[in-house]
Structure formats: C-alpha cells, structure tokens
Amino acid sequence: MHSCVWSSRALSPALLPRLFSDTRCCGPRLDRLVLWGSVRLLATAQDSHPTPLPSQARVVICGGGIVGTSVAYHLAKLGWTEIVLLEQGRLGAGTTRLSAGIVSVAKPIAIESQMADYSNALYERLEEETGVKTGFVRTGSLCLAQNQDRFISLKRLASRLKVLGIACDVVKPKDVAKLHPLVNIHDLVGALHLPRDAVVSAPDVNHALAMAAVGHGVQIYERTSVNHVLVEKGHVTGVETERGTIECEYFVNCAGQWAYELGQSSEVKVSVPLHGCEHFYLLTKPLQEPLPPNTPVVMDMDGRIYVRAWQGGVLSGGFEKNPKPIFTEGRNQLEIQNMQEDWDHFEPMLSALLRRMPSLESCEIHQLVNCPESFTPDMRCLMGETPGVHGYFVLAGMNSSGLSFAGGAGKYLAEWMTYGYPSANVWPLDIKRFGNLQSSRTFLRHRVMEVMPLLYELKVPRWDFQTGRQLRTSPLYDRLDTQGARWMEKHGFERAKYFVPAGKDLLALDQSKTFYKPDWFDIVGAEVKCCKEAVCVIDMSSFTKFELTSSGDQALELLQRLCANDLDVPVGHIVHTGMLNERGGYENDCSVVRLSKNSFFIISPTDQQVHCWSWIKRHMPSDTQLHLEDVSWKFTALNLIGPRAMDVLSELSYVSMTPEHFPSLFCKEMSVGYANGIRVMSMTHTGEPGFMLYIPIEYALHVYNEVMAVGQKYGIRNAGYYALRSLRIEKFFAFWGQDLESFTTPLECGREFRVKFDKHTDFLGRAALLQQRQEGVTRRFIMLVLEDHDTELDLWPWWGEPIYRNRELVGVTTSSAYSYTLERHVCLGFVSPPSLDGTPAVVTPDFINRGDYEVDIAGQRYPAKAKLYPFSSLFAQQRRRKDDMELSNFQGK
C-alpha cells in the first residue's frame, strides 16, 4: 500500500504521468517520448538556456492542463496568431495528472451534456489529428437507480438527452448484468445507458492538444508562473511572469486550484468564486479474471460511488457526504505532492463499492489516490470575460468534471473570445452570474462542503443550497420569517417560496421533496386566489435596480441605443424593453422608468445585477456628464396584486389611485403612512391589477406595517414567488434567465409590439430583427395546456420537457406551473418547424394551430394545447360573456 500517489512506483514528472493508460488498448507509447520532447523544448525556467520570453502576444494563457491547452487549440483552430501558454510546473502535472479518465454527458443541464459530448468527438479525432495515443476507449455508462425518484431523474435526462440528439436507453436491470458482468443488480430499479460515454487518458489527451495548438504556433512555456496581470482603464494590458512581462490584449485564467488566488493577485483584483476539495479514488491490481477495457462505467449516485476499468482491475472513486476541504494559499504545484491518503474518510465509498460489485472483496488494492478538484457555488464551471476588466476571460471550477467538459468549454470560450458571443446559450456558466458576494474565503469553504456531495445527491424541483444563507436579506426578513415564510435564495438574496399558515408542520414541509405534487400545492394556491380576489403583497427588494442619470441627453440616447423599446416617453411613464446583443437576442430584460427628463430608473431580474451592470458601462461612452449607479440596496421593493390594491393605497396616500387618476404603466412619487418618496408603480410582473412600491429602506418597515395594517380588512395576506410564478405563466409572460436569454429575439416570443421599428433610431440588434421580419421567424414562443394529466398522480413538469407535435420532436419546455385559474398545468416553451432539406422552416400561425402537441415528462407523453396567447385570457372572455348573458336574462325576468 503506498502512502500517496506520488509514490516511486508513479511515473516521474519528467516524462509526464500516464497513470490510466491502458497500453493494451492503446498499443506500443515509443513515439511518447519523442512527440513530448517536442513541446517541452518550447522553454522551461530550469534549462540551462531557457528560451526568451516574448515581449508581447496577442493573448496569454495561464494554466497548462487540459483547460488551457483546450483554449489554446480552439483559439489557434480559429486563426488567432500570438499565442502564448504559461504553465507554472510541467504541462498537466496537476489535476489532469490525477483525472479518473472519465467522459460522460450524464450531466444536470443541457449545456453542459453538450460541452461534454463535443469532448467526447474530439478526444476521438485528436489520435488521427496528431498521431498522439490517447487511450480512448468507447466503453459506455451505466447510471444506476436504487428508488424510483432516482430512476424519475433519470429518466427526465433522457428526454431531455434525446432532444441534443445524445444516445441513451432506459433498461431493466436484467439488462445491467448483461451490460456489467461486477454489478449486483438486487436492490435496482432501473437504470440508464448511455452507449457514447468513453474512457481516455487524460494527461495523454493533454498532451495531444498541446501538439496541435503548436503545431499551429501556440508557444508554450512551462516552469513560468503568473505573478499579477497588468490593467490599465479597465483594460488587459500585459502579464508580469518571474520571468519577465509580457504585453497582451487577452489573457485567459485557466489556473485551475489556483484561479481564485491568481485573481486575487491582479492588479485589478478578479473574483472567481471557487474553492478546493480533496477528491478520493481506489485502484485495483488486475482482477482473478481481468476486466476488459471496454467494460461500461457504473455511476452509482444513490450509494455515492463510480467504478470503471483499469488495468484489468477497477478505478472506483465518489463524492462522500463530508468532503474535506482545503486551502490552495499561494500558487505552488507542490501542494498536490503532498495530499496524503485518508482510509478512514474513504471507508463509507469502500463499503458503498464492495455492496455493488461483492466479488471485488477478494481483489488486491493497488493504492488510494488524493485528487484535489475545485468547486463553484452552484456546481456549474466558471466560463467567460469579467465583468470588471476588459479582454480577461476565465475558464475554470469544473466541479470534478474538467474532463468532460474542457473540449466543449475551450470551444466555447474561443469563440466567445472570437465573435463576442459563443455558438450556444452558456449563461448557467457565465461567471458574471457571480458578484463579488461570493468571493469570501469562508462563504466558499462551507458551500463547497455541500456542492461536492451533491454532485451525486438526487436533487427534485425546486431545491435549495442550505449554506452560504442569508447573506442579503430584506430589512422585512424577520418580520416575514415570523409570519410563516419559506425562503429559496437567488444571487445570494433571501426570497420567500410561499407562506407557511399557522398550525402547519413546518419541518414535514420542508423536507418533503418529489416530482409529484407537492406539499405547498394548497398554500400557493390561497395566495394567487388571495391576489386575484383580494390582495397581496410580495417581498421583490431582491430585483436589480440602476439609476442613470446624465446633465444633458446623454442617458436618453445611450438608452436608446441599448434599447429595443422607445425610451422617449414623457416623464413617469414606464416602458418594457429588451437590451439587445447585435444578433437581436436578449441580454436583458427590464422596466425602465423616466424619472424625470435626464434621469431614469432600471429595474432588472435579481440575477442580472452584474451582467447588466457590465452590459451597460461597455457600451458607456466615457462621458463624465453619464453616471450610472446600482441603487439595488438603496430600496425596498412590495409589490401590490390584486382588485383591492388600489383601495389600501388610496387610504394610505390620500390620492385616488384608480386607473383614471393612475394609468397603467406610470410611476408617481408619493407618500404612503408617514413615508415620503415612495416611489409607486402600476405594474406587477403578472399582469394582475396592482403596484410595485420602491421604498427608501428606512422605511421600508414603517410601510410594510402600514400596509399590513390597513389591508386587514380587505383581507390582505402575505404571498411569495411560487405564487408570482403561477400568475406570470399563466398569463404567458417570459422572463429572462428562465424562457429569454441572448438567442431569443422579441420577435421569436410575440414581443414585436416592443420593438421601435417606426422610429428613425438606430439600436443593437435592430439590422438583426430587420432581416428576421423579413425572413420570418423559424422558432416560436408558445403556451401549452397539458390536458389528460392527473395533478395528484401524474409526474408534474418543471421545466426541460421535449414538446412533440404530431409525434414528431419539434421544441422544449422552458418553464411550466400549475394553474390554479385553469386548473390545469401550463407550460412555455419554443418550438420550431422542422428543417426542410438543411434549411430551418420559418413558424405559421397554422402550424402552431393545427398540430398535435404533447409534452414529454420523463418518457410519459401528455396531449396539450398549443397557444400564441394566454389561455387566461380566452377564459376571462368566456366568462365576460357568461356574465353578461346572466344578467341580460336577470333583467328580463
């Protein structure tokens, strides 16, 4: 038994490891050494004449494993010239030395499934490419379920698989034993096969990419490390080395363990939000009876553990309950020397191991390896440019799943880096969904603690990170947790889910989890009948809000330039608009409000506030008469809902607030209690009647007792956003991050009406949506009503769904809810015709109409209604007229 992996027996740093080569598999490695030496000439810091340094480049790489020379191949296969790579020790010494070797798409959305399937082709390709044995083997893997919650889930990922056009089955485990001859299948289910998963090795696949990006000219230097990277007016302007500095546009923060520390040394300091645990896999001497190459990978997530061929023995490693992490201070890859064995922490996913496959109990251990792998705050890489600094781009945080993803990741980011925006919607990856909130020491210790074992945790809708809380809060937090309220948390702000009445088991509640209906099904339910009959009122403080404001015109045409709306409205007036990318896709969605004639408030979904932020001030002239400032602490917002909204804030104002005297999408300044500059709002992100009030936060209590108080008796109650959710999908309203991002243009989701065609002002995307009118649309924003579905037996959607039409696969679901109007579950989503001979098919009104949709939930298919407008409305038509017709028969009685 050896004490680390480090030991005498593990292939020296000189010759770079290839500890999960499999040489019978991949045939004889003698051209290794030759091809390795190729790129090791490029320079090391301890040759005895280490070649120079460039003086300049046109982008700098930091970090030489699989991440980084990714980036450089797909930079490089895109044309770009002066690129240089740094490696602090020797090319993919560290994490990607220690990689289980693992390719798998069996990964939670679908971005990420298809950054590791473009992996899994490429690592195919890159032995013909570069004459480079990578020791990839098609072995397929088995993800195993022990509960039918588990088998649900994976069934959800099938479906949603088959829609990326990934192969995948769901079997019997009858048919596991065929597929594993090691599993023991008595306590099965069921499972999942995804026949494409393969096996590589990773240092090898490492150094593939690294002779393809030199042998079109990436320069590659180890033994150099990063000291800081030099800024100047917001701008990447060179990288200071111990050997030297070197000029650039770009730099890219590939570092891996350390790009928290390497961001923290800039000259302009750079969050990236990660943290380090120790990460445990077995090897095992060859088996009695050796364990073919091509056996299938087993994901065992229900007992924590992953076991694939190796050697003839098994590689077997898993994500524990109580993960150990550790501090990367400092930038030295001598760190990963030194992790030490730990059997006593490795006992339970031994044990775990030994249920699954029992004939493994009499098979000699080879050694215990000690990985350390990185971790994000929600379990999804950190991919993109910062937000505080022009041209650096970070790809790192790859939650234990670096290979996998690094092909599609480093794809992805070239191209971000070459076009302005990748070929795919990588917003749950963009690292500015992070702020500098996250970037505390100790918020990412405790969170990783959980982000790690949940990699393998079976998570329903609607879950929720328990560390890492309460970190922003409302000034209304207490006074609302005492009333009964439920919290979720988004960007790092505490929301209430719903409101827990009096008398209710508040620890059942919260730890009931399922697919099926679910337990707050009826307290959600009171709360939007409350907002439609009565009132309301939702905590919404959490919302982004900006002020803009200039001494002249400069705010009016700058927002007129980011906006797809007419900003030129008189002043109080509220508009909706979309801030358009060039190709006419949303990168936000908000309300703009004109306070007065050069000043105007923003007001952004909560998870925006950094990529709004970052969005505006690149497109700022550098005018020191425009002045953006994020104003989101400075308020409190309540929203309003319901009939008898305007009553409690007419008898608290003193003003009537009826439609005639406050029109629909008008702000007004007022006072309300004692409280003045209240900044009131006839909207309510739901398309019920009421008001959003902006309340200065040392108000904001005085206003909400006031409320409270008043509304009594018109049966005022406290609502959350499960109920917001409800309203705002069943009257067919899209919100950004959920049914919009950067791909979906105002045209695709029936917002034309938005859009100032008819005015003479240019704006980004305007050329885009031009030619799209002309052309017409070839994907569409639809609502669906599932009919024949059994609120209380059947599956409930959530979001993800394939949508059918006439049998055929034509769209997706983006978000779904129950409606308690229609009493039925309504879903959103887009839908396209299917190509005609390579040519997407422009969207009929017909073909919305006419089809047969059915909405797929985990392999069950439900028949549904297909809409281009709110199914509420036609309801509230019909009975308008039932009215009518009742009372013409009442007064001619």
Second form
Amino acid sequence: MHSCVWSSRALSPALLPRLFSDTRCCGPRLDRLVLWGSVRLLATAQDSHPTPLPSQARVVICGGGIVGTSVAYHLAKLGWTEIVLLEQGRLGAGTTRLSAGIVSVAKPIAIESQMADYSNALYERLEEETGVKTGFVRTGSLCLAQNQDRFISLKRLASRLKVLGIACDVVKPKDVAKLHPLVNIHDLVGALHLPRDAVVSAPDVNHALAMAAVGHGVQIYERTSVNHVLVEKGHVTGVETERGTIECEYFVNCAGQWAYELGQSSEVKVSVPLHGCEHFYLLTKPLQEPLPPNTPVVMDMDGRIYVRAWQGGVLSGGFEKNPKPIFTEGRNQLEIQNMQEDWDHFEPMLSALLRRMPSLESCEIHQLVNCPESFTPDMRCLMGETPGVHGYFVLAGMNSSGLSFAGGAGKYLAEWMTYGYPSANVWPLDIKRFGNLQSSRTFLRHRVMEVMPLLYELKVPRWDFQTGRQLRTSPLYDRLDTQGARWMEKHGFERAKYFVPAGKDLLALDQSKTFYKPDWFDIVGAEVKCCKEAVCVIDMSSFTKFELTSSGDQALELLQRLCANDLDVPVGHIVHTGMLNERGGYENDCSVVRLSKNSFFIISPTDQQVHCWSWIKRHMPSDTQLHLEDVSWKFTALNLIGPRAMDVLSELSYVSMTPEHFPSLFCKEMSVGYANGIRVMSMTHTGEPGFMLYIPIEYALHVYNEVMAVGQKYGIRNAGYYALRSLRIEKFFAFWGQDLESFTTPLECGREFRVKFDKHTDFLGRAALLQQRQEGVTRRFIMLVLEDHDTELDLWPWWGEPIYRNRELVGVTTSSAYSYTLERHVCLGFVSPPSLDGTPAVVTPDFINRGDYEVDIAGQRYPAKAKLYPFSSLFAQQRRRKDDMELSNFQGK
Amino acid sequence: MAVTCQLFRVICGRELGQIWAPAILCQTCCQFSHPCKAANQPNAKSYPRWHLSRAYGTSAARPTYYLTPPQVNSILKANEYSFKVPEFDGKNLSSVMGFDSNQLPANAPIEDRRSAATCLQTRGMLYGVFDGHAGCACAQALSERLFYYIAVSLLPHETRVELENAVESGRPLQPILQWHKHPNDYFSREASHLYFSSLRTYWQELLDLSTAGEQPDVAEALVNAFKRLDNDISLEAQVGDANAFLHYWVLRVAFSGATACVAHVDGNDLHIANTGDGRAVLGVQEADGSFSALTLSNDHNAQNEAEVRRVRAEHPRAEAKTVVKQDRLLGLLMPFRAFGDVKFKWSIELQRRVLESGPDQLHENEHAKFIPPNYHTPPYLTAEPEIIRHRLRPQDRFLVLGSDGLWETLHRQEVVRIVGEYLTGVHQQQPITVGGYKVTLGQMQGLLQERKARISSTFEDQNAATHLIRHAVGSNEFGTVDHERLSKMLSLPEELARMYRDDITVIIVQFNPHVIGAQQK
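What would the structure be for the form predicted in complex with its partner chain, given that what you showed me was the form predicted on its own?
So here's everything in the complex, that chain up top.
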C-alpha cells in the first residue's frame, strides 16, 4: 500500500488528472509487485520521519526522470546491486511530467534511431513486465514533406532505417489521407510512414521503470537533493546530499535541466554542456467526433510542428524558429513548475497546425503547455564517463527526444558502466566530444537557439552551425578570410572549407542548400587540380597535438603499450598508428613523431582533444617522470600539398627537400624563412606529396607570408578542407570518427601493415587482433566508385547510404566525395557478407571482387565498382615509394 | 488653386476679413507674386480651428490615389532624429538615455521648430519645441537662440568672465552647447553675427549683475533667458539693420510669433519652461507596468482659466470683454503667451514708425499695417514662461514635448500609453491566457494574428517620435493605425493639409531609471 501512495504522489495527480485513473485501476497489481520486490522504505517529505539515506552504495544516480529511472532499471537488470536513485522533487516531476509522449525512430543518425527502436520495444513490454499501465499505443507516425528537398531527406531516412531493420514506407499524399482523417494533403509532395512508432504516457513509463527498478532492489529517495559529488584522486568517492553523505564508486548525472549546474558544483568541475529552452505544445478538448487514440502521429517538419491524438482531441507542439532560451543564470525547481504560456510565441505553430488540419479550427483549446527542454551544442545527447573524473557518468541533454532515447540510452550507459564500453558505437553521443570550451553559458545560450529550430530544419549535406563561431582560430584566420575563405567549425575551431576567388559570388547561404551538385564544385575542383599539379597551402592548425616526455624510457613504454605500431624507431621518424582498445577497435588514429629518445609528438584528429587525452591519461602510470602536455594551441600547422611543395620549401630553407634528402615520414626541425625551429614533416594526410609544417604560433604569419611569396612562381594557392577530403577519399584513406570507430579493427580496414604483432610489447588489443586474424574478418572497409551516376543531375551521396551486393543489403557507406581525378563519386564504407547459418560470415576476396554492388541514395540505386585498393594511377605522379600506402590518413572530417 | 481658394472662402466665411497676418511674414518672397495664395496662407493661431477634419471623406479635394506603405514611411521618417546618450561619459552619469524627435509638416513650409543640445559648460541637456505662427521666422530664431540665452544664464560668474575675456582677446571660445540637430534643422548664417552680439551684450550685463561664486538658480535663469530673448527680438526690429536683408529678417522675426516649451534635465532635476500652448508630459510607469501621464506644463490659452484671469487683470476693466474674445487674445491669437508678435506688444505709434522706416516690401502689403481691434493698452502679450520643477523618480520613464498639433489629435493619456508601450517593447503587451474560457483554435489564431499585425507596425519605426506621429495621424476610432487613413492624411495637397491637421513636432526624452534610482539615494 505504501507503494501505491508513493506512486500516485510521484505522478503529481493534481497536475496530471488524466493519469490518475490509470494509476488507480492498476492498484492491485502494484501491491503484488511490492510483495515480490523487496521494496525499501521510500522517503518523501510528507513522511514525518523520512527514511535515513544509506551511508554507502555502489552507484548513486541523480535524477528521477525517465532517463534516471531507465539507467537504474538497466543497471539492475545487468545485476548491479546497491543502486541508489536520488530525486530532488518527485519522480518524473521535471521535463518528463510534460513530455508529449511520442516515441519515434525518425532521428537524424543511426545510433539515435537504434536507441529509439529499443525504447519502443522496451516500453511496449513494460506493462506486461511491471503491471503498470504505460498508455502505450502503437499509432505509427507520418513524416510529411511539403517540398521535394524534404521528400529527399525522408527517403534518405527511409533507406537508413531499412539498414537497421526498422519498418517504414514512403507513401503518396493520398495514402496520408487514408491514414489520418484530418490532414490536409493538398500541399504535400509525399510522406514517410513509420508504422511502429508509438505514443505512451511518459510519467507512466517513468513510474513503470521505477517500479521495475525497485523490484530489482534499487532504492529510490525522493525530495533529496544532491549538493555535490565528492572526488578523490580523480575518482568519485561519494555524494553529499542535503540529507547526508553516501559513499559510492559511481555517480550518474541524469539531472536533465539541472545537469549543467550539478556538474559545476562537483568538487572537480564537470562540464555538461546543455542549456534549457522553452518548448510549447497545445492540448485541445475532444473533437466533436473524438479522434481515435490510434491515429498516427503527424510530423510536419516544414510546418515545424508535430501532432498526436490526445484524449479525443489533439496534442500539437513544435520547434519554432525563434526559441526562448531560459535559465541562463541558473534555475530552481519552482521555475520549472510555473512556466508561463506564451500564445504570441506559439502563433506560427498554431497557424501551421491549422494549415495542416483546417478542420481543427472549431476545436476548443484546453491548454497551452510550456515545458522546458534541454538542448546541447550539436543536437546530440550527452552520454558516458566524464573525462576528468573516473566513475562520474552523465546521461542528459536529450534535445526534446528524452522519451524516445531514454530506454536505449539507459541501456547503453548501463552496458558502458558494466563492461567499460556500450554494445554499439556511441561516439556521436559521447560526452568526451566536448570539452570545457563548450561550457560557456553565453555560447550555450546562443547555440541552443540555433539547435532547437534545427531539429525540424532540412539538413543538407555539409551544413554547419552558424552560432557560437570564431571561438578558436588560427593566427592566420584574418589573412585567409580576406582571401575568400569560407569556414566550417570543428570542436570550436574554424577551418577553411574552400576559397572563393575574388570577383566570384556564391549563392546565399539558404540557396546553397542542396542535395545535388553544390555551388562550390568548380572552386574545389580548381583547388584539387592545384594540389595535383602545383602546390597548395592548407591551414590544419585545428589538429590535436600532445607532447609526451619522460626522463627514462617510460614514454616509449607507454606508447608501445597503447599503439599497435612499433614506436621504437630512430629519432625523427613518423609512425602512423592506431590506439586500440581491448577489442582491437580504434580509440584513436594518430601520427606519432619521435622528437628525441624520450619525447614524442602525437598528432590526432581535432575532436580527439578530450577523448585521446583521457584515453592516454587512463593508461598512464602515475609516474612523476612521465609528462603529457596538450600543445595544440602552441603550433600552427600548415600543409603544403603538391609536387612543387619541395621546391618552395627548399627555396625557403636552402636545404634540398627531395625524397633522397628528406624521405617520406620524416620530421626535422629546421628554419623556414627567418623562423627557426619549425617542425617540418614529410607527410600530407592526403596521399599527395608534400609537407606538414608545425610552426610555433608567433612565426605563423611570417612563415605563411614567405611560403606564399616564394610559392607564387610555382602557382601556389590556398586550399580548404573540401579539396583535402576529395583527395583523401579517392585515395581510400579512412578517417577516425567518420570511417573508423571503436568497433573497427585495423584488419577490417586493410591496415594490418600498421600492426606490429611481433614487437616486444603486448599492446592493447593484440589478443583480439590475433584472434581476428585467425578467424578472418567479417566486415571489410571498401571503396565504391559510382558508375552511371550523373554528377549534374543525380543526388549526391553523403554518408549513411545502404550498400547492396547482388540486390542484398551488405553494408553502409561512411563517407563520400567527388573525385576530380576519376571524375566519379567515391564512397567509402563497410560491407559484411550475409550470414548463412547465424554465425557471421568471413569476407573473402571473391565477395568483394565478384558481385554487383549498388549504393542506395534516397531510394535510388546506383551501380558501383567495389575496390579494396585505390587506383594506382592516382599515385603515378609520385616517385614510387615503398610506403605509398603509408601516407597518413586521418584528418578532420 | 482656385478651387481651394474658393473652398476656403466659403468655409471661412466672414472671418476671412479678420486676417491680420501680413503676407510679408511668410517665408519666401516668391509668394508675393500670388496674392491670392498669400492671402490664404492659413494662420495657425489666428483662425478658429477647423474641426471638420474627421469628415474629409466628403471633401471636394478628396485625393484619388493612395500612398504605398514605403511612401508613407518615407514621409513620416523624413525628419526623424535619434540621439543616444552614453550612460557614463567619463565624468558624469547621465539620467537621460537618449531622445527621439520628429516633425510632420502641415503648413508649407513648416512653422514648427525643435532644438536639442547638451550644455557643455554646465551640466544638463536642453530640449525645446517651438510652434510658430504667422510664418516660421520667430520659431526659427528661437530654435537657434533660446538655448544660448539659457546656457549663458546658467553659467557661473567665473565662466562668464572667461567667456568675455576670450571674446575680448580674440581667443577661440569654449563651445557652450553641443547641438543635436537633424540635417533639416538649419541655422541662418546671415543673422549669426547679429545674434552673437546681442548674446554678448546679455552676458556682459549678467557679468555686471552677478558676483563671484554665485550659482544661478535654474528656474530664474530660464525666466530671464526667455524674457531677455523676446526683448532682444523686439529691440533688433526697432533698431533695424544696415543690411536690407537682415533688416527685413529681424522684422519678420518680430512680427511673426512662436510659443516655446523647453525642458532642462540635469541629473534628477527636470525644469519645464513653457510659454504658450506647447505641452510637456511625463510618462510614469505604474507598479503594474501600465503608464500614466503627468503633465508638467500649463497651456497658456483660453482653456486655462488662470491665464484668462491673468490677462484680464493686466488690462483695464473696460477691456475685459475684448481682451479675450472667442477664446482668443483680442479675438485673434490662440496662445496667450508668445515670443515675437510685436503687433500685440508695441504701441500703435511704434508699430507705424517701424513699418514706415522698414524695407519697401513692408509697404506693399496692406496687412502689415493692420492693427488689432480694441488695441488700447499694450502690451497684451508676454514671453515670460511658467516654470515647473519636477524631481525625477525611477518610475518616470520618459518625457514627451509636443507642439499643440500633437495634443489636439491625441489625448495625453493616449500619448503616454503609445510611447510607453513602444519603448518597453511588445513584451508588455498583455499576455493572453485562455483560463476557463471557451476559445477555439480558429478564434485564437485570428486574435494572435491581429496582435502580430499590431506589433509589426510598432517595429516599423525605430524612432518613438515617428511611432507617435504615425498614431497621431493615422489612428482610427479603434486606436490602431489604419494605413488607408494614414495614406489619405499624408497625401493631402499642401494647401489642404493645414485644415485637417497642424504641424506636429515631438521630442521624446527617455530617462535611465537605474541612474535616477541611484542618484535618489
């Protein structure tokens, strides 16, 4: 009975009258549940003698919303004991209480769709499992397209969902009319029908998860606020609450809107970059002819609204263009309870609703709900262990898809805490993609104003954020900008995409959005040509750069353990190597320069700054003689690409730069112009001949000016990352974060030559790789050259396109670019042979070479030639070198 | 032209014969070539107001075309001016955040003038609205001269000494005022020398009267400056000038008239000096966010009983009936106080003498010789201002100075509401709550779109004064701006415009409640 009281209280019946009856009617079943679950006493404020908190626990979860309870539920399922969940108010009293209740798999990236799909299945069976009614109704949903571009993006989504095995149909407008009685279809081009999408009552799901968790021994305490997290030597040791301290090994921050501040209040500050925005939805009274509860959810993204059936009427909200960020200065429980309705703000969405469903005009308003949601700087949630504090996990920043993600995200986080990594690649959601630099309140406030409308905005290939820009820049930024550079951003760093020649105008930002041939096509083509025939300069300062030094050979020992390649090379050598995890998957892909016997210069991709740092730190022995330093900010990196690069450099340094004197993959400190101490490396990240110059920043402008002046007669010009991308993809170079991730091994991407099994150190992942070598790889990185694809008229590939072999789905692309040399599109991606007997099949050369490959771009299949090695003709211009394939191959995006 | 002349005659009936304003007092000489028009140049103050204005729909001169919204905007915005005052200029905190001003002509040329300036030798800012009648000459002179007189009156003795020494020894002068002028607000170059010498004479006299260490009282300084300038205008006309053009100019200034409404803001001290029927109204924000009006000046016209009593008391009992007749001074002039207007100040002999010795242009026009009826005991008119001092409070958000063209179209409460809502932005628009009412989505949408339309008209204007004028001219009976009406009012032909509206001049001074709050403590 106790539990019954608690449950109705937890769901704030006054605020949610509709739930009250539901909770009541399943009262008897709750009682039974209580009996078999050894429910501990649950503290509420009403109790005159609140149950004292336990003095210790294994894990403390902060936040009793749907995310927190999902984490508790999944941890308990995985066999964890001594789990304590603390909630400052009542369970599900934050954003969960006001959730619109839609569970949809229509999400921008695969991992998010996967999480939503899992959540969907979980919520469906939850009622059976717990006996708590969750209001689950499989309504299906309709994503509408008002224009061709939107329709393309829906078709792309459809082909991605098919890869995940999620049912979906692209339908005609008149089918929409059949599925939904109210939709005005006159201005529609088409729609995507997702039959398995569902609606639930979020507070009830929250309740059910809590009940199930309690059943598995989780202790839940309401009205208990966490003051701060205690940290000792970089490990969580306990949690100080207003009702006493709990010792614990793990802490999970699921505090939603409050997660940022909770992170800041920790002894060692934890950056949880999210910011709140007001979010509005409308509830109507029942229609004259009540809308059946199984009416599909409608997502009219061009109208920026969603609509679902709600108690015979509709529930409709949206993601407006001019969102209202809130709580920039901090927040309290009271505010979230008393958010004001703002009808004037809702007007565009109301108009869009009435345009979509004109017959609602005579429907009466019940309420306009203002429900604050938290958003992150890149529209993806924040998951995983924080870089600075061991045992401090975060799951927050759901970007208003909390209900859709909670189930899957909770599962992944629980796996992560249990096994050290989740069962899928969650790098796009990993909190380590952000650092302290994204923690500025002003940055977050501005960025979320862009992110929230972006949820429903049409996203075309290569879109960039427009707010929160110019945070980190190279010292050459202004110089490049005046020369026509157009910029994109990575990890807060501005990087040039391409250079618009003087006198040439590109389309305005909005008009340049396209799924077809972009307006910069010829510009990038000219830059690529210059890289091939003369010399180009690309500013690549955004790379993450670490220096590892030691008094003895500790640095070498550490790197030998972390890296698959052999680092015991002569001073001055550059080694491309992966840093692998125990499974043999890439945690990082980097170039390591041996500067001296005991000091190494490690160059990693831009967004590895936080991740790689914490990876190395985690494996670093606590030895005061061993020192790791982030020197990213100390160096400007210029990449000279092209056959004439050596001429430019030798003219500037009076040193011969020919391969005889300066072989590939070497690093020398030398002078360039007047500047001394420039680290010159013979590698380019693209497969073209050339050099990387690592220049102490105060010399950057000088060196750049000298290079440009001397380079004039060799036809030097600036180039951007788009040219680089085209060059590296046509040479079949994989990039970490896009092609490579923590589940990809070197053997799967043809890089066995970079794994030195016989070096004397047992490096991380060696055992797994040996086993894989024994058994054979079941997926393989391949290169697909599109044939019969009209660059002018056909849709361009991007990434995430399904790959078919003999009409059978075998894989997905991970990146693509137009190769100006081949005059074809090149896609990179992974394929795996379909399993015949349930066990994964091994990739054979025949599988790659014999078979008709096709790439599916928005539903249209284009034949492609599959290759395991790049075209050797591409390397013709280079003097043949043994280590052609050894050229570097990581780079940003 | 003929049609309007005719129309005018019919409408004005016999009062036409009472025109006293000499045509020569009109600004441009070319008008003499067309006596008909000159005769019909309506005089702002001397005619009974035309209150048919709302019935223009039946007028014979109904315009046949409409202005587009951009055309309307270009007319409304032609004279707008904004100035932002830095909160802290390095020395002092400013209680003024900035001001917006604008004017819309009805007369051609416009007879209203405006001025705004910062006192450089003393603290504070000055704002003034001047409404001319019988031509714009007097208002023009006030807009150039009055602030110098005030600034000099406010100077401490030491500064006046310095000033005189500088002029004496030919050293460059420290500027006294920093003007904030719209490009259309001109200063006459020809008269500047004359004006300067009069001003210098004034400060020399002040030097003789004042002693070291004496700080002039603001109220007293304002009164002195007003009276002195009017006196100088009168004297200059009597003395004349060797330069024929200047001689003619000083006569035009003296024979035309102007009212003045001037505000002096120094920290929390606000002084309003008013002469005539301009008005200063303070916008006070109440605790609930709404705005109320606090009038800081008294109109000097027949509607003000105290003024009527004052005027009657200054003349023999026998004149009691004639001195204020048909709500006008001597049956002719609407404002009971004004600068210039020597026809109401000089003796008949003096007027005759000056006119006879004056330039030839004066003789050619019979109206110049017109003497007001029942003119027995001049002067009938004074320029002495009424001073009202107000200590600014944090809830005092803005001050509206306007010529009577504004106040007769909009009630002061309405003025304050429009400006207040504009300055605080739409956020102050009462939020809608559904509460327990039955509202359909369609009704709500209609309501919201209407509100949005209202907001967008607010944001058409970057200038509060423009926004206010837009309402003054274009408001319909529901209090919202009606484009059709606005378009009609603005496209009236020059000679008709004056019948439907007067020149409107507005200055809106915005205060900084934080600074005022801090200084209060």
